[in-house]
Amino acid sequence: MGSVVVITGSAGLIGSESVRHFAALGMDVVGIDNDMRGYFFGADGSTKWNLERLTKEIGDRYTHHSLDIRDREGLDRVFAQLGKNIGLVIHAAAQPSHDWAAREPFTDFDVNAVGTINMLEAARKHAIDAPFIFTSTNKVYGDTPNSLPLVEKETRFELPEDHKWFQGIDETMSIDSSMHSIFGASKVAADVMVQEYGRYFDMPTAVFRGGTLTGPGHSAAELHGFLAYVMRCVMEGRLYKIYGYKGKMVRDAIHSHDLVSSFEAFFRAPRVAEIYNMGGGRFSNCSHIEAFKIAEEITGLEARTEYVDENRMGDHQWWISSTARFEEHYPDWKLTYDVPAILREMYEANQDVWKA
């Protein structure tokens, strides 16, 4: 089994993380991250920070590569020259705002579903039994979570005690007949393609779909980050647009901790064209309303926020993952951060960075 692990969109939320994660198992690591995301969401978007932090603490264990996952013969190149020393990949790298797709739908599709397949492609040829981790999206269900029978509450919607996705929504729900947002759609593609290659060529292939991924790495913007852009907004004095559904729509958030360490479990006893839907499930959710309110008590500040009636094409009103799947097939990994312990982390992480 190789020891290296190659990891994409590796300055990002999920890439840094994995990358000091992998790192400490005594894995060396090679990041793929050309700071797309400053381009995609300017200044407050860049990775160029987390990517600075990164070199410094994991030193030589880390090689980086500035490239551009839409650079097939540069993908290639790198796997080829890593060959069988290659003993997971890890594939984080994406356009991942649905709001942003739409502005350049081409832009988008090439980094989402081509840029996933130049990644399969790479690995194939070059490291085929080496598992390879997708982080997908629950975007890929389109807005068929809407058509569910929620009921309003004081600060929330909430399904039905006695409905068969209350606990969270499962594997089963269909991707089809439904709108997606352009962002969506890329994923889906970039989706079923991972599940093909691990059936088609018999490859350790999952696919993660996380709903909120969180935690300090984020490089929080308005368009991408929701946690992290409240907290960020509540520690500034930043006016916050809450987009439709009345502030009530609710989202489960995971750690980018709890997340990479499914990965782990993943990579430790790989699986052929895996799909697991990832979130914080009934542990870590919380409405709008619900956070700002949480932030507020964390940081004695009080928020600023504007209501928009109108909600964003495709947004999911109601969204807690069941994890149920991934604990079937890895009973020891478990959830330890929920909503407060993400926000609280996040105003610890960055009193000095977000002031008003």
Ligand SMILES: NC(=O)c1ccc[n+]([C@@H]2O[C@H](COP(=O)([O-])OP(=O)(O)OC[C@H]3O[C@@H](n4cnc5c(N)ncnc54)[C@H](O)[C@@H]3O)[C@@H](O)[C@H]2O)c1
Second form
Amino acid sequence: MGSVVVITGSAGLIGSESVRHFAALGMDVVGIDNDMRGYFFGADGSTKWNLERLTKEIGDRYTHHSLDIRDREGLDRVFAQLGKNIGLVIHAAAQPSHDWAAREPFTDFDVNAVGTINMLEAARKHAIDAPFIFTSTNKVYGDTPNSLPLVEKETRFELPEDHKWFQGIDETMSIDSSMHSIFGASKVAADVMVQEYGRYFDMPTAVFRGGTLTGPGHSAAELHGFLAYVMRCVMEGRLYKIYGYKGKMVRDAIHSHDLVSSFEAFFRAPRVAEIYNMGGGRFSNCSHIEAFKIAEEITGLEARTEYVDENRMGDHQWWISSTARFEEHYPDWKLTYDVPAILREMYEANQDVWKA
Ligand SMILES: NC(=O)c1ccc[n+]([C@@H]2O[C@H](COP(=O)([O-])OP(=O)(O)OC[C@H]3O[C@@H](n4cnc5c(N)ncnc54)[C@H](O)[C@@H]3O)[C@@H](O)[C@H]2O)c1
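To test you: the structure above is the form predicted on its own. What is the structure of the form predicted together with the named molecule?
So here's everything in the complex, that chain up top.
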């Protein structure tokens, strides 16, 4: 098996954490990222800063291609050149926002769905045995989670304790017949195609369906990056708009470190056509109200929030993932960061950057 990891979206949150992680294991990393996040979300969203940091930090072990994953021939050239030296593929480049997708449905679909089959084909042609990891999303379940019998509590919505998914929603939830958003639908197309390349071509592919992924590598923008944007707004004294569900919607948050350590577990013992819900689960989750309370405690500052009584289309009212399936396959893997630890790290890492 080759010693090179190909990582798309290598300057993004998950991509950059993956670059660091696998370079530290002694592997050579080839990154693909064209800073399209800057196009999606403007200057706040650009990942140029992260790429500069990465190149400095990793040095010769890291090779960067400012390539668009929509460029099929370009990808083929990179894969052809590396060939069997490729030991792992992590595909994390995407148009990641729910809300943005409806602005340019073609761009969203071309990046998320077509970009993914471009990657799968390049891998099948040149590195068919390399584990192929795809970062999908829990939005593939559409708004089906909103039909759960939620109960309103003081600071959050919650499932009754005797509900089968109280500990977290597992992969048996249907992905059919629901409102996904344009983004969710393009990710479904990619998700199913990654599974298909596993089943049909017997490739070691895995789909990791994340919920709220977070960590210090996040370029916090209003439309994407929940906890990072909460902390940024509190630290900068910016107004944060909470959309719908009285600020009581629940998200489970997983730190990029914990997600990427699950990638390593899969890399070491790959399986074929797997799907895993990945999130902070019961160990790490919060509502908007709770997140601001924790951020205020950490910073000693008062949050400025405005409530907009209109939820984003298809937004989940409550999401906690069950990681039981992954833990059954990889019993040594563990979550290490909960919400307060995630927010504290963001606060410490951005002291000089996010100022009032
Ligand atoms: N962050 C989350 O909360 C979350 C939740 C669920 C799923 N995901 C998924 O995880 C993956 C990684 O998310 P992230 O938070 O690291 O995103 P990110 O936006 O931080 O990183 C994605 C990177 O991909 C790059 N990119 C975008 N389009 C590209 C293109 N056409 N060609 C080359 N590079 C391109 C961007 O410039 C960016 O650096 C995505 O697939 C996303 O859908 C993220």
